[in-house]
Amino acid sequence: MKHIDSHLHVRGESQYLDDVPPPTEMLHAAVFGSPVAHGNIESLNLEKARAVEGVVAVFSAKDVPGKNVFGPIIQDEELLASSKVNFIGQPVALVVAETPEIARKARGEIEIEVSPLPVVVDPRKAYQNGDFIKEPGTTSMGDVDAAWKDCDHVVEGSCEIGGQEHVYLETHRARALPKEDRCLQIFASTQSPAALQEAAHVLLGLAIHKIEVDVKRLGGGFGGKEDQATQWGVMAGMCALILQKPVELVLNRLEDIQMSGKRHPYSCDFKIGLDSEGKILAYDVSHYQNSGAFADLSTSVLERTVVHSTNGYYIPNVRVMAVPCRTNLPSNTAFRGFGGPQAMFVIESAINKAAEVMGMPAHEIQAKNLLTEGQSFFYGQKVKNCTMTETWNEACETFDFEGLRERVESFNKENFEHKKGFALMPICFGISFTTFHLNQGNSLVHVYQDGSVGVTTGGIEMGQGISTNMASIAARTFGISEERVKVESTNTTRIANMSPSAASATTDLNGNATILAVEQILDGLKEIAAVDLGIEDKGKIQIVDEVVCCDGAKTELTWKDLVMKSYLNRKRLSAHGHYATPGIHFDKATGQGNPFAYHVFGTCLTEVTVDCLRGIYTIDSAKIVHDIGRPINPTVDRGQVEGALAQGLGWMTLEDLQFNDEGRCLSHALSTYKAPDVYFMPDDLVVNFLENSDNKFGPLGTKAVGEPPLMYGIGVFFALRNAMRAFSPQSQLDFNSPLTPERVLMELHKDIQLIPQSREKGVLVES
């Protein structure tokens, strides 16, 4: 089965937001952002916008017909501000006209004058000035400080690990057309429709249940949508109850970097100890999070750092301090990995630069440290179905590590300028929300008396094939043809109080949920199916390639003629299926608990050439061993897997993102911010399924895919470093990401300093 969505994304019929034809008179929103990162509001000059031709009306903080706060875990941001600005870009007023052209030329006469405060933007500042979203928190296992004593080798360092712009095709956006009585219904680009409701019912003084919210399908979103798309459909949502009138609102690209936030930026220290083997003692580990101007998701983010600092080694002796630290930036929010990208990153660079004081491989630290059955994680949970060994152990056996090893060293010592590097990445990644109440999903599945099948679920697809999965699992449970059915949108009056589409669970909860409903027709229809065959045991019931069987033998009896049989008999062809995930729980004061329900491992083998006299460097091969358990769908589960390693590959090389001391996005286009391409990619490129795997959590033994392949490309950074370390031994290259072609040549090269003898020229030394 291919993507359901495939060939009508391919003639372009696929329908987005702004393809639904607009409604009669809808007008457009412009959002006017603060000039600077931080400051008090003196005055504020709406008149001026207000008396352009065709603006018909400009709204400030006053104008909000409810609480001017909300925020999904703190409640620290305010829709418009008020009296103080916080970060570039931050919304302070709305202009609503006849057009976006006219709403954006009226936000051009906006007259705002802020007296300035003090701006941040460094984490470790703000750590020192007492700057935090949250208080510190520290979780352990074991006695760190005592360990050192055992420890034949510890070795510190530090990290500075980028930010990245999610860079989804479809840019914030939502439609909103008021309805009687004071209701509103919501079309928007968001992974969250239920926070997005929720929000509104604080922003805009409505009862929840007048406000309805409909997601058909996104243009992407990485997280990005996850919670930050709420205020742009609330902003929609207050115009068009205030105007009573149509209003849609839509970032262009620049805005959208503008005032959105990014995958967190983060500032680490480390501390590992081994014995002369290279068994690892004691990790100790400081992750200071760049969170931005307001909490957001920051706090939950720095959650999921925290319980995968150790990522898929067993270390018997752990120490992680986290915390999250205000900053005025856009606030950072959810991006593939959540949090867990940054933590791995950490680890694997204390491994590496432990290798290079013990003078012994990388690989072979890891290999001796992988996690087994039965152990367990710092924060409390045992290790089950543990796959980590068999991937490690699978990838390289059939990618010939021993062979690359060997052509690695030939080549090495044959060239001059260009080097060769390779790296192992391993990685395991928690399946579940660690906010427990999340993790629960459902389903509205109805049977029509053609056979046809619809189902609601609260998935939102975003190019990652929701809709594809919820549609297999049912026909699949049914035992009837995908094309039979239809996954209808995701809309807040089918499906309530839905979790969002994140964290790698929105297969695993509406999946699991949509089984659960398809067995209550299911007992129906296998009830009349009996008596129609005069048989006493429903149990003995099957449908197969939508025919009826009996102990696995074929009966006259066709699934369309049972539906209809069904509904004269007054079965209930309809049902709502709730799946609550089992055996989790999660103390976030302690940081303790079982708060995954199972972990998916893998390994990545990656290969890299550098050119050490200019920087640029090229991607050999990226290959993959990945325990997907049983795929439900192979073709979008392997596009998944190679996407999320394209973004993890950005993230570590290309995408810099980077801000002034003023708080200025300076990586603000397309033309300033490199994503990688298809010409980026390895050539060599091998995504091998781990084989006769099972996961009893995942609908049809499925395990979650969306996320934990973003992790292999952590592997290419130390594949470029082991490069540039064969091109130079002695250099101390630092733990700096992203490892861009320009901080290869610098790294490799930064002995080399500029002497200046006159204003028009310089002379290279060596220092």
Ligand code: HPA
Contents of the next structure:
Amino acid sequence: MKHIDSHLHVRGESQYLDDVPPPTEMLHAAVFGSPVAHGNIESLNLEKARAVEGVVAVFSAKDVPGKNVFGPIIQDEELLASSKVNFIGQPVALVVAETPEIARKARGEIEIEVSPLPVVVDPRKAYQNGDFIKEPGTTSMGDVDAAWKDCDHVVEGSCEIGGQEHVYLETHRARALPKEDRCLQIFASTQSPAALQEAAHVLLGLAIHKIEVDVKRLGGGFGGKEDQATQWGVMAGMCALILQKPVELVLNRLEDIQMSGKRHPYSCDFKIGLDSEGKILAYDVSHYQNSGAFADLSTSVLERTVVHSTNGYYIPNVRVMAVPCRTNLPSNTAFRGFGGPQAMFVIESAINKAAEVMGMPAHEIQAKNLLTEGQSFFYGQKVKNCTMTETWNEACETFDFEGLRERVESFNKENFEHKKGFALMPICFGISFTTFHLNQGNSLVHVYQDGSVGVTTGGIEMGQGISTNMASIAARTFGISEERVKVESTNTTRIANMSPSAASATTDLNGNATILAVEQILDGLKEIAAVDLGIEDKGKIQIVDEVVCCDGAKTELTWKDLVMKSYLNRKRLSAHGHYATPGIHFDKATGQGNPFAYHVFGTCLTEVTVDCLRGIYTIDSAKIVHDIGRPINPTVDRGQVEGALAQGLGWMTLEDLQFNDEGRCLSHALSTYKAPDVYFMPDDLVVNFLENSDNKFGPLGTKAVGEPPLMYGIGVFFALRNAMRAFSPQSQLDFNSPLTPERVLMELHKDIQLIPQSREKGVLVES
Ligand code: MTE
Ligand code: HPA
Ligand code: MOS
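Instead of the form predicted alone shown above, give the structure for the form predicted together with hypoxanthine, please.
Now the complete complex, all chains and molecules, led by this one.
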């Protein structure tokens, strides 16, 4: 089966929010954001903006009809800032005009006076100031302090990990239509329609059932719209409610990058202890998260950082300190991996540093410490159906790891300025929201009289293929062709209380709910078939390829006829399914429990070549063995693995998110922020799915795939580092990401200083 929307996508016929013809008299809103990163608003003058021809209204905090407060976990944010601003671009006012151009022009007429307060952009500084979103927390297993004395090697270090801009193709946007009786219909580019409803409920003072949110598909979300799409939808809704006209709000790229949050940068310290054989005995890590100005999802992201601190390794003594530090940047938010990638980068750094100190290859330490069946994570969960070692061994064998090592070694002997490096990157990622109540899904299935089927679930299509998966699951469970199934838009009047489409769990949760709905309808259909065919036990009946079968033998009765007969006999042809993941629990206070239904495992082998005189490099290959369980649609799943890898590689190498000390984003356009493109991807990219894998928690035996493969991208950092070390074994290289070509060059030659006179002549002089 192809991706269900491919024929529309390639012809440009898929309707994204902007492609739906606008309703008549639709107005356009533009957001006025704070020009400074921290301060008290002394005055706000909107009159000149109001006077611009074509402007319909200008709103500020005073106009918010309900309670001016929102936030997914801690309600610490205002829709429009009333008295204080905390980051550059924080929304302060809304201009509504006849065209987006007029709205933006009038926005330039707004006058604001802010008395500045000190700006903090560094998480360690915020930590020293005692400015946290939540008190620092520690989770541990065993006794780290007692374990150091048993170690032959104890190695310490620190990491500075960069953030990441989502670069979804479709920027934040929403369109709101006023409906009778003070109701609103909002079309939004959001991963979380229910979050938009809940926030609008408080901010606009409307009951939730008065706010209908509809989402056909997103031009990408990647976590950036898990919660930060909410405010734009509410703003459009607020304007539509007050003006009783349709209102659209679209951020352009510049506004989007400046106003919205990104992947959290982290600053981390690690200490790792090993015996002489390379067995890890103790690991102590501190994560200082750069949370940005407000709470947003930061505490939840940090929770996942904590539980993924040991990646796919078993370590008997572990201590993890984590603190979300408040800075004057846009609130950082969900991004594919949700705190997991930062955690895995630190443990890999610790292992690599230990390897360098011990003179033992990193892959030997990695291999000696891989998790095996039944071992416990330090948060209390026992690992089940563990395929960590299987994927590792299969990657080493299938991709001829020994051969690669020899080839790289001889290449490095023969070449001076070009050096090769490689790294193995194991991943182990927990599947389920760490927030217990979000682990539920819903599905509404209709079978129509002609045998066609409509499916609505709580899942949002953001390019990851949820619609394809839902159609596949419904069709296979019914026993009919996928062509009969249409997947509807995601709509809050058909599915209530949806969880965000996130945590890679959307297919699991909504697919299992779809199976439950389909089974209810099938039950009635089988009853009718049994009567029709004169069979006593309806349990013998199955539908295969649209034909009713009894004990595996085909009968004359077809799907279409059966549906019509069921309708005429007044059988139920619609059903709602609700699924809640069984067996999970997690105590947020102690950090202990069984937060995940299962884990996803895999291993990636990466090879790079670095030009050590210029800093530039190519990624020669990335070869992956990934445990996907039983794939629903291998093409869609492969697309997810490759796309996630691309984002992981970009995060580690090219994507250099920069803010200056005043909290201004310097990489706020795609000319100054480099995302990886198809040319950057490895020429040799292999994705093998682990064979004979299964998963009882995934619909039809599948495993979640959206986020885990992003972390394969971490391997490139250590492959580059190994190539750099081959050139310059003495260099004290740091563990700071991203490792841009510029930074590779500076790192390799940091013992060489540019002196002022020689800089003019472009001469490097050894210090
Ligand atoms: N793939 C595409 N094409 N576009 C996206 O926005 N988001 C990722 C991943 N893959 C994303 C994507 C993120 S962050 C998550 S959590 C999952 O998809 C969400 O979808 P799933 O739960 O169906 O895997
Ligand atoms: N992953 C993604 N999104 C989330 C999670 C999670 O674990 N918890 C709450 N939102
Ligand atoms: Mo994904 S970061 O859970 O939206």
